[in-house]
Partner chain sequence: MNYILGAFKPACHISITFSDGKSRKQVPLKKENGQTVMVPLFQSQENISGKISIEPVSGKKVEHNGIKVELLGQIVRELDVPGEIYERKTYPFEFSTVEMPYETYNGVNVRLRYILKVTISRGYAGSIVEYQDFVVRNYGPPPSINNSIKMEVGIEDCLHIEFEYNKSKYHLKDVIIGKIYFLLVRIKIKNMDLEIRRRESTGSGANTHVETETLAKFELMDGAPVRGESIPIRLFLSPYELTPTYRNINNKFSVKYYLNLVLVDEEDRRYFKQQEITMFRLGETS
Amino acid sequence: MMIADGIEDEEKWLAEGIAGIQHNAFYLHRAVESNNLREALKYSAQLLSELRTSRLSPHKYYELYMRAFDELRRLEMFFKDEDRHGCSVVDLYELVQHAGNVLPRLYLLCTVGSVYIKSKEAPAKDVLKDLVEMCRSVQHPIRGLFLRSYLAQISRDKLPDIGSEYEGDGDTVMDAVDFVLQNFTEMNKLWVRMQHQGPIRVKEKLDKERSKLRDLVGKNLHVLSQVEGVDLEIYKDTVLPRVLEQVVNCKDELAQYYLMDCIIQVFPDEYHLQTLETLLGAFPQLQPAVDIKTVLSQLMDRLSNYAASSAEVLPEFLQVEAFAKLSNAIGKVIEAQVEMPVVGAISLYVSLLTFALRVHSDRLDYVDQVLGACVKKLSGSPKLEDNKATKQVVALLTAPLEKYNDIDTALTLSNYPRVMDHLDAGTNKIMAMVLIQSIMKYNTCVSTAEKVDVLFELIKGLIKDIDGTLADELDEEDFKEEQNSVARLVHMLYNDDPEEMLQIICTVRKHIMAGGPKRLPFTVPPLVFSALKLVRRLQGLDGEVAGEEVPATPRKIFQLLNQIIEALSNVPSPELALRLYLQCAEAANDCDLEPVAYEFFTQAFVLYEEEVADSKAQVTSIHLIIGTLQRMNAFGVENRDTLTHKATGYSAKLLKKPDQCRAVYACSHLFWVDDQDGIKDGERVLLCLKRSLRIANAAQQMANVTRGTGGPVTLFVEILNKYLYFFEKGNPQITSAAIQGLIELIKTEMQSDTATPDPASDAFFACTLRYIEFQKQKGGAMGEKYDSIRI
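That sequence in the form predicted in complex with the partner chain, only its own chain, can you share it?
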């Protein structure tokens, strides 16, 4: 009816209703002012007749109701004052019942009833009982709900509660409870019936309208929770069973969901804990469409908060076996609700897990048990496709990590990997990332090889290609991010005990070796450095521990490293492998393991020869080789000669002349180590420098030929700087005359017709000259040394 006529009409009807109320209120006020009871009753009944309308939606009806409500408050004041109207409250109680229409009659009866209870001329319970019974006469859902809501409102402060003035003389708190429960039951029945009202309308719209009235029903539960006298005993024996009975019997999903939630919200957690079995017993009996998981989750959240509120309540949880009961109930609900989507079940488990973590943080077996139940549920279905469900699983797996701030704990849960197995590859990766992030966030150190093994098993989605995943599905950025995380993770695996550490390294190696060519460049370096760190640690120990059985020796580790890096060279990633070989060589040098260091250098050179083809890469590599070799002190003359010879040889064979030149002058450092007992072979230094000078000349000429202009003089200036360095270091082969000659050469070059003006090299040269000038001015030994050079 009201839908068809539209909203405008509803507004009109509301306006009419309000006008009717106002009109009668005017005469009502006049009657009250002149203490005319008869007239007051007449106009109040007429006023209340406006509430008989069927044309308003609950929302609008509420507006009308509130207007009438205000008027009833005034009327009640008048009723209270017997002196004014001269009618005893008992007579008044009868008098208002003469009204012919039931709705106004009952509103008036409730109003007088309120005065009647206050007067204490009759026991409160009798009046309340009479009112709540008489209200049965209104069976129209909306009108009945509002009427009973009015009854609830006026009776709230008049319940024979403990400590209330209405208690005693046979009025007990049980009467209050009975009254509220009865009103609650009736209201709920009306509310549920609302959906069958009027012509068949859109269910959604109806549900929406109904939802607006739910608090009228829920208010009763709130009132019950406020009744002082409702102690655990009464709650357990009377309140909860009767409320649940109504909830279950009404068979209405909207009501069931709301009321279960309401029960959980309004009554104390302590009560829930002590009546857990009863409360949980209701869940499997609810309609299948009821969103049980949300309600149960709410309950568990509340209970966990309660547990967290004080340590004193924890024994209660143990005493009532809260976890077992909840776990059991969830199992039953999942079993009973076959239609429940996986996501629902999982989110229930998430809540239970959260509960277990918060309440029984010491009981890892509980956590494992929840995960186990989850595995059981998941094993019935293929890998999860449902996005929401996987999210819930991630939440499930994340919860223990966040609780314990510590991956170790998760690694001891036997069902943890089994749950992860049910994730699709993508989610598995996400979860693996979560695991790593957790480790990073809490700076957790994973300290045994066994745990490392479990951990890498968990994150295998990142470690290797899982069947069916196509590499090209991956976003390059994401892949990098993932692999960088794995790399960071490797650094979090640590044990003070070298042997265990070695085991860890071996375990990691085992896993990452399966990673394939795309992953190894990311994962090998951290492993290499982790191993090198162990080497340094062992090297720091006083000498080598005697006894050959000790497995964790640098030598052994270097062997391992060799194999690891070799895998990388097969990828192929020669430049990276080369760098790592050099790192190892340096470490071996520090351990004074000449053959090992030599072997690493050999590997590096082999790579250089066979794999590093790009000229730019060659330049970089050769400089690295030179730099590393320069610092080596473990080599005997022979080995050293071999290696330096190789290095200089390759330097001179670089493709571009300037590169050749620079590499060769860099080689000069191989023969002059500025240490106390470093090698100081001035002659070979000079040879290198001269050779580089020749190459520079050749480069200049080549430039003249090919482009018609001379190249920049930069190379000469660079060589000049090398001369100056060795000159200052006291290399006897480097004379001031040679320096003088070089300066002249550069000046000539710069003034030649073919010279290309280059501000950078000009500035470089100018700076160099200024430095010489500065050294000359400084005086002392150095000044003297420079004295002969003239600029």
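Shown: the form predicted in complex with the partner chain; wanted: the form predicted alone:
Below: the lone chain, stripped of partners and molecules.
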């Protein structure tokens, strides 16, 4: 309620003040129009007396001040026209000093002073010095600040600068600098004192009001930066030391933050670079609550942009040792501000790293130094749990990747993994994904075992459970995406040297084997295929070479692969392990390593017998075994017979009759391989086909018994197609009579009362008959063979 009353009172006081100004302004205008100087001075002094109030807040006082300011502009125009009031500017300057109250007197004095300088009847430096000294007599914070703001406003275009019309004899630039600095110093003192203008309970409100007035003070620094005569030497010797002295001594958080920011924003980057040591020396002396990290970050950003603007300025950075000075300053600031949160310190290091990457991109030692400093800061605290700090660490780790577009660079930084160790498990994974995405985006090849080891240490959050986080607790989709990323990464590891490539494979194996049963099905296959790729490169190089180091040989790699896949089969993931064993068997066959290929097949059959229980998985597995075995040419008669016998045996034991039938007729291809001499056993082909026909017949009868209708004739048509295949390939056991009999059997089955209509089977059979007809009409040797078949 009290606050509401206070606001109402303030509005009332402001209204009274404005009314007073308007009332006196009316008579002032009348006096000016009638060229009555005495009356004009009288009413202007009364008008300005309204600014003597101390009951208004800064915000409301500003409104009142702007009303008075508008009237002073008009009055100045009147003072300029000596013909109208008939009084010389020198006399006028004396005359206004007789005003009764000090505040109106000084406003009038500043207004006449502006005219006095323009008249050039006295040196600008003398008038300005006189005015800035006399303004000391108003020490009320708000009234004094606005008075000095008015002085700054009327004098900014009248400074005795080089090339200015008000430039006098001697070193007048220093007079201009002294005037602005003196006014700045006094304004800052008044601004700082403003915080003590009310009870402590309204301090927050006062600080907000003060903050709105900051530009009145900062305007002086802007004016200084515009003074032509302020070169690097004057800035270095006079301007910066005096401004920093005022900033440090005022001991006010709001003022220190704003003024440091102001210095950085208004003065040229070149000046900052050349006075870096002086500027940075002030930071540790600031109040602990000042947001130094933001100001320092802005300074580094400006210097970075300056460096990027032209290659010619880079030697200057090296000359002044900018990085070393910035690094040293940040260390001192962090040391001085014990209460600075971790996020503040890390954000400083992010800015320093950005500076190093942009200005000294060739200096990896600088990058590592920043990361090392970050590790030192983080080592005193437990794992990061602050989201903002975590984001800053991620920004720190991402910056080198984005700059160099090359993971190799990050892997050479000794402190990179040490920073990652301070991330929590979730963020560690995010960062690991960023690393992998960087490799994929820029198609980076990691080519040494040592670098692979460092890389997999960096992404360990993806390849094993850390900090007690189990894979089961993760979202299924996220988990799959993470593991697929690791799988893709394995294919980016490559070296032309077989020895080094084998070392890379061994290194990856060491890391991924710790991944647990849920991860291995994702990470083992790419590793196996990477090793098989190496085997293909080494094809034909076998046998041990004398010497201390045993070179990479296919046999050695196959031993490693056996161990890797064995771990996968223990997960258990038998179907995947079986597929990989068959891939290895095929590769061993191409290397002409019969015992190795036989061992892989044995492992595949063992898995099939003991682990593959699902009927659909059995069907898929047996077809994979048959298909792979058909392509084998390294086996002797005995080994091949053993394996084909096993395959045909398992085919006939599948659960469903149609699956049995298809697997058995697929086995016929094991006894007739077109591109190899010797494996053309027509009798066993016929045996397989006849056996599949019996099974198809049994399936038809079973359907008749259980459903009362026969099943579709698809199986018979499929077997007919196998007969035709081997008939064309010249198998003497497959005769046209046998094919004729099979066609008749299918037609009979289709016309049977119990037959189930099936358009797909009918179309399949019709296409097969059309093919036979086509071959007959084609003529030639094949046409003659088909000629005896009647359809």
